[in-house]
Each structure stands twice: as structure tokens, then as C-alpha cells.
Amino acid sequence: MPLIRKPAAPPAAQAAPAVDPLAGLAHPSSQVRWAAARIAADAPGGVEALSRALGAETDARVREAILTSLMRCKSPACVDAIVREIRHDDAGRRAAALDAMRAMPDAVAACAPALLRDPDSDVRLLACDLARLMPVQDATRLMCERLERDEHANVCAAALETLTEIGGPEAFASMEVCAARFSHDPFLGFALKAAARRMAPAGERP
């Protein structure tokens, strides 16, 4: 009878040797930096090394697991890593940070009033979509200061949408000052004058 040899082990039983989470953020490989994102935060000095690695991240799968994981850490330092990417130029990134905020509404508080005064006005209008997830005092609050003293009107757009949702008549005075210093502007004229009868008592509604 002929000597039957028992098959090799499969190559998925020989493991590859473990890659550090930190070193492997740096990978030239994507999946291993994937893999990487996914721990790295419980390593020492994890926190940092994905804030780093994400502002240098080109690949949207490994970019959304270093976000996730800093959502799941919460501490100040991961919120001004994602903080940052709300700044950066490609649309995909702000508005991937911005969901990931959107996960984080205690985080939201705490950097939204500094966002609101950004010099940067694309940012401005972003924070005012997140002003949704404030408590309602605070952002009435927020969104009235950006209707008095915002120069740039898409800002001052995003905020009496934000205040359409959220805000009353406590909004209106606030709502003046805007629509006397944009008075050149019709469309701002218009919406603020329709977010007025939609913000009104049921019973003083035009």
C-alpha cells in the first residue's frame, strides 16, 4: 500500500507575526493599517499616534477606522484631532468629522462656541449645523450671536435654518439686527422674514 502523506497545514494556519498597533499605522500596507486603527487606541500613546495618522491618512476605509476609534476614546485630544479634519479642504473629510461629532454631542458643547468664531467661514457654517445637538438654550444662544455679528451671509443662512428648528421668539431681535445689516441681500431678506412666521406663536401667525 502506498505511504499517504498527511497534507501540509493550510498557509491561514501559519499566522504572520503580530504587528505593532502604533508602528503599523505607518504601514505601507492599507489593511494593515486598517487592522492598526482598530486597537491602536488602548496601546500606550495610541490616542496620539492616530491623531497624527489621521491627518496624514489618504485611504476613506482606514481614515473611518482611526475616527472610530478616537470616538470611542472621547478625551480632548481626540476631539481636536477630529476638530481638525472639519477644517481640512476635501468635503469628505469635513463631513465625515462632522459625524463622527455628531456621535459625540457632550463633545459638541464644548468646542461648538469656538468653532462659531473660526476665521474660517466654511467652518462656521458647519458648526452651526452641529449647534443642533447643544441643549436649546446654548444654542439659541450661539445662533443669535451669529446672526448679529456674522459678516458673511451663508453663515448667517445655516444659522436661522439651525434657529428655524430650535429657536422661538426670543430669536426675533436677533433676526433684525441681520436683516438690517444684509439689507442688500433679498434672499436673506426673504428667509429671514418666512423663518419670523414660522418661529411666531401658533396664535400671532400671519
Given for the second form:
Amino acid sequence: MPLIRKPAAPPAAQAAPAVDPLAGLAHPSSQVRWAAARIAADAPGGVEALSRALGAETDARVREAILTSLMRCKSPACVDAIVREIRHDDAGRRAAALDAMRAMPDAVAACAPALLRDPDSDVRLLACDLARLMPVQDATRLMCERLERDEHANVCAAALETLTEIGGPEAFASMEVCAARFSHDPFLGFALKAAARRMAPAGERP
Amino acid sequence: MPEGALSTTEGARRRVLVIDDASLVRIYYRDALERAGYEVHEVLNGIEALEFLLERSADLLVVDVNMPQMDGLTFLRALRRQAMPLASTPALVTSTEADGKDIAAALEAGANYYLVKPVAQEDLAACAELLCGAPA
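For comparison with the form predicted alone, provide the form predicted in complex with its partner chain.
Starting with the chain above, the whole complex follows.
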């Protein structure tokens, strides 16, 4: 068998073109934007550029890479950028932002109290879901506060859902207040009874 | 054809798949739909729903919008790209979002009907009958 010489390996620059992390985030090619998104966080000014790019990016794969980079940083600026996505009209973008937040429990603990008092009831509702990542006592107190004060039945329902996972009988007084405030809401009436059964001490469940 | 695909054969109870990450919502819908005579199954998000539907069919999907891993509208777009008859499964979206643009987005994604939460149990049962027929 004749010996065949292998061709010389191509220069690295040809195999993988270098991407300017900041300029690359605005490149017309989604492949270049994706590559830039993966390295931009380490560049000076990268977090700010990633935050801007997250708001403007339309390609789901690139958005995912941006979110992953921001999640790795975990700085307040990164968290702010992800929180902005929770307000987005697009359900897919909200879901991706919430999934990213779930990977950052420390950041959730810091920003959830403010989100739970946000003027937008949709944001408060989604924040109830995030609160289950907080220390149990803090989350229970915040969820009880929603049950007692929030004017939106759906936010109370979300708070109740979280309490069924983390709470106990200490939440019953707040649940009674909620039941009285929304006595004509058929779902909350049903859900409060079901939650109370689930949250009762093991020996006292019907 | 997936196992159980002929759920609409005569004599079989109509099968409803509830897709919602909130456990209290799922048991509330189950209570309403079972009392109306439907067979009810539950999953927690769009990915679990697609997995369920690759194995078994449903006569109606009750779909939440905001769910982890795969939201309801992404699920509906994926569903409508599947082969028939799966792609034509009726879908009722129930969501806390009441803006016209939210309803329009759901209909564009493939919803057949939209109810704003909280949903009364009798409204849910009436919509189920409207979209997939009487329970049996």
C-alpha cells in the first residue's frame, strides 16, 4: 500500500474565524452572534453588550447563549437584564428568563421581594413561582403577604401554589384572610380548601 | 399509529389532557372535567405534553401559557407542525393574561379557544363539550 502523505492541517484562523465578542453580537449572521454571545461576558463592557443584545435578539438559539453567559456572571447587571425579559410579551422569552432565574437562587432571593411588589400583576404572579427558591421562612412570609394584600386573584392563586410546596399551618391565618377577600371566586375557594388539606400536619389530614 | 390513538371510537370516554404547571389548577380542572364525564390526564409543561401525545392521543388539550421548559404557545406551534390527526387536536388555552394581544398570540399559535383564569368549572365543562363533544 503506498504511503500517502496527509495534507497539512489548515491554520487555526481558517478553521475557526476569530469573533470580536462585542461587534459579533450585532453581526447579521446568527452563527457569529451565537459565538460572540458565548465569549462576550469575559470582554470589557461585555455584560452591558450582552444585556442590550438580549433585548434585541430574535434568534432563540442566540438568546439561549446570551442567557447562559449572563447566568454565569450573576452580577446585578446580569440579573437586571434577565428580569427585564420576564416582562416580555412573548411567552417563550418569559419562560426562558424564568428558567434562567431558577438557576440563580441567590439572585432570586435578592430581587424577588421587589418583584412581588411590582405594579404589574403578571410580574408579581411569576415572582410567586420564583419565591420557592428562597429560604422557606422568607418565602412563606412573602406569600402570606400576597394572600392578605394582593388585589389580583391570580396572584393569590400563584402564592397559594407556592405555599402548598413550602408552607405549613403557619400560613392558615393568611389563607383565611384570602378566602374572605375572594369569597365569590370559585377557583380560589376550591384551591384554598385543597391547599389546606395538603398543608395540614400529617396526623390531621382528612 | 400510537397506542390509544382511537380514543374517539364509539363507547370510549373523551380524553382530556390538562397541561399546567400549577398543581391546584390541575386538580380543579380534573374535578370539573371528571364530574362532567371526561377521562382526564395531567402533565406539567409542553415537553411532557408532546411526549404524552406521541404515545396516546387526546380529544382535547387544556393548555396553560406560562410554564417552565416549554411554554404553552411554543407547545401549540410544535403540535400544529405534527402529522395529522395529532396536529388537529383541539386546544383550549387558559391563561391569567387577559389582553387582546395575548389572546391573539394564542390563536395565532394554534389555540381553538381562550379562557381567562380564574375559570369557572361550568365554563370549562361547557367549552370542553363545545370543542370535543359530549364526554362519551
